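In structure tokens, one chain follows: the form predicted alone.
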Amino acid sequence: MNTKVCVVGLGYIGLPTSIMMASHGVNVVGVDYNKALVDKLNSGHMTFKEKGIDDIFFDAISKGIKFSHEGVSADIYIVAVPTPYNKLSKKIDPSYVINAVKDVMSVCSKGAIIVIESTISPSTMDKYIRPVIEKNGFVIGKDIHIAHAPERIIPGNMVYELQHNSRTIGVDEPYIGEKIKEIYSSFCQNEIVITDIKTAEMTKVVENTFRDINIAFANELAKICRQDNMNVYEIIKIANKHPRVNILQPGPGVGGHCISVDPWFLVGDYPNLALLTHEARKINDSMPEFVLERISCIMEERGITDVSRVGLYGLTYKEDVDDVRESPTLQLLENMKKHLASGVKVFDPMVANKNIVPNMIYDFDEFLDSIDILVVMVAHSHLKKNINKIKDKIIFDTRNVFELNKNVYKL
């Protein structure tokens, strides 16, 4: 394929996308302004752990992918940079995307296509991207074409989902959509829908908001059942036998950079309309505090007064990945600071950087020897393989891994 593609931002989305394209014959340059990250990739090392991704990475290298910390000229630019939200206004912070687009404009040739793959709130392209392009003297639709093709993958299953999930491409001009579709079709085996930009923006936010609301219902059930001493897991199991009911499992909170962030875009932009969305966000954000309250009750019941004898298993936001963004454990530790409490131990076999939080212990046996209460925050495969080592511990199981007994507590 002669078309040259530049992927801007080599994080959890941009890097897998770039190497997947390259491994399927697309001429790709991956750009990130973090020189240390680029140097690591150029030395032949992946920057995070993910099932099956090393094979794709080495295949991409063998087929000529390049990595650079400087902008390059290309036909199509795919922008995959962070899109956080403002904690006060709840609106999107578009600064990373705006800066990436400005950098692209400094090196692109006439007729280039800029595809924003980062998740953005509805009308972000109209409010921020179009004005910055026009302010720099480019005519949209002539000098530069713009599109939104939101990512739709999840850490832990990236390779499969890149290939098998359907995709959406939002454009002004259908023929530009077809050019972008050709690139994504190199590896995507599912349907690729071409629509307008605002619909593409809204669709991605709606997908994650739907999931957030359903998780919130399960978490609200857990709180209700705890107050009246009912088994929420048994109730959900029985209710789900109804052919039109599919309640999710409750948990210690919602993390990652999708479900815990994207619904806030709707709340920020439509504060008087996104009422259910707002309530769901508040419920899910309250779960780490709820977990803290349960830990306190368990400590009191078992006569344990030293918080340093409590161990949190799992720092990532989901099982078997090394991604800690917005993780419930980090949220819980932040809540502990508000209560002027500290000393709780933390262990996670997936996290290489042991300095992310205080009292992180490297060795699992040492971790177990230093605690009396094990709080399961993440159900890594490692935990299930080491169940025999923890059978004598008091366990607070927020992920429903263990059978309920005198030493196992649930949400």
Ligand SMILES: NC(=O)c1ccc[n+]([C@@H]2O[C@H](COP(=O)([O-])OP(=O)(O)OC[C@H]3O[C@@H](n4cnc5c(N)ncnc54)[C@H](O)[C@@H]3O)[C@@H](O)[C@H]2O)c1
Second form
Amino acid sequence: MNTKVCVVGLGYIGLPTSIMMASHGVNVVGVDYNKALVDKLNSGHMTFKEKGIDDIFFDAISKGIKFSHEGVSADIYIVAVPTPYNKLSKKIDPSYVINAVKDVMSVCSKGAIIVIESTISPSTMDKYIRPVIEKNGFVIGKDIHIAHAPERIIPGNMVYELQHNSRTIGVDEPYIGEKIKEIYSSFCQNEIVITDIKTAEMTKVVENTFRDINIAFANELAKICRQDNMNVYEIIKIANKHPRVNILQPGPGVGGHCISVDPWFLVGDYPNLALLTHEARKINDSMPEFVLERISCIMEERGITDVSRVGLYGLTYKEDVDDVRESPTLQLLENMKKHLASGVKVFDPMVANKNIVPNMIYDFDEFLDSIDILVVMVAHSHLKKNINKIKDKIIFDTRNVFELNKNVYKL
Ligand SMILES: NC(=O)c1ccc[n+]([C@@H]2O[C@H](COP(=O)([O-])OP(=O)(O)OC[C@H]3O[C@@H](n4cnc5c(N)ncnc54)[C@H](O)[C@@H]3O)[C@@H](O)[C@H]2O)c1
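Counterpart to the form predicted alone, namely the form predicted in complex with this ligand:
After this comes the whole thing, all chains and molecules, with the earlier chain placed first.
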């Protein structure tokens, strides 16, 4: 393929996208302003763990992908930089996307296409991106074309989902959509829908909001059932036998860069309308505190007074990934700090950096020896493989991995 693609931002989304494209024959340069990250990639090392990704990475290298920390000239730019929310206003913080677009404008040629793959709230393109481009003297639709092509992949199954998920491309002009579709079609085997930009923006945010609200319902049920001594898991199991009911599982909270962030965009932009969305966010954000209360009750019931004998298993926001952003365990540790409870032990086999939080223990056996209560915050495969080692512990199982018995407590 002659088209040259530059992927801007080589994190959890930009890197898999760039190597997947390159391994399917697209001429790709990956750019990230983090020089250490680019150096690591150029020395032949992946920057995070993910099932099946190493093979794609080495294949992409053998097919000529380049990594650079400086901007390059290309035909199509795919921008995959962070889009956090402002903690006060709850609105999107578009600064990374704006800066990335400015960087692209300083190197691109006339006719380039800028695809924003980062998740953005509805009208972000109109409110922030179009004005920045026009202010730089470019005519949109002539000098530069813009598009929004949000990503749906789930960490833990990225390689499969990149190839098998349906995609959406939002554009002003359908023929630009077709050009972008050609690039994604190199690896995407599912339907690629072309629509307008605002529809694409809203669709992505709606998808994550739907997930958040459904998780919140399960979490609310867990709290109700706890108060009146009902088994939430059994109730959900039976209710789900109804042909039109599909309740999700409760858990210790919602983390990561998507579900715990994107619904806030709607709350920030539509405060008088996104009421259910706001409640769902509040319920999910309250779960780490609920877990903390349960730990305290279990300690009391078992006569354990020393919080340093409590061990949290799992620091990441979900199983079998190494991403700790916004994780329920981090939120729980924050809450503990507020309650002046310190010394709790933490273990996570997926996290290489053992200095993220205090009292992280590297060795699983040492971790188990140092605790009386094991709190399962994340159900990594590692835990399931080591079930024999923890049989004799008091377990607080927030992920419903273990059978209920006198030593196993649930949410
Ligand atoms: N992580 C997910 O599971 C997921 C899933 C779907 C969508 N998204 C969305 O994708 C976007 C990216 O998320 P992520 O998880 O990959 O973020 P990330 O933090 O892992 O990676 C972003 C990368 O962009 C780089 N960067 C920032 N500004 C730059 C610039 N101006 N020039 C060059 N590099 C720059 C950073 O150094 C970083 O390496 C976000 O909008 C996110 O909401 C994420």
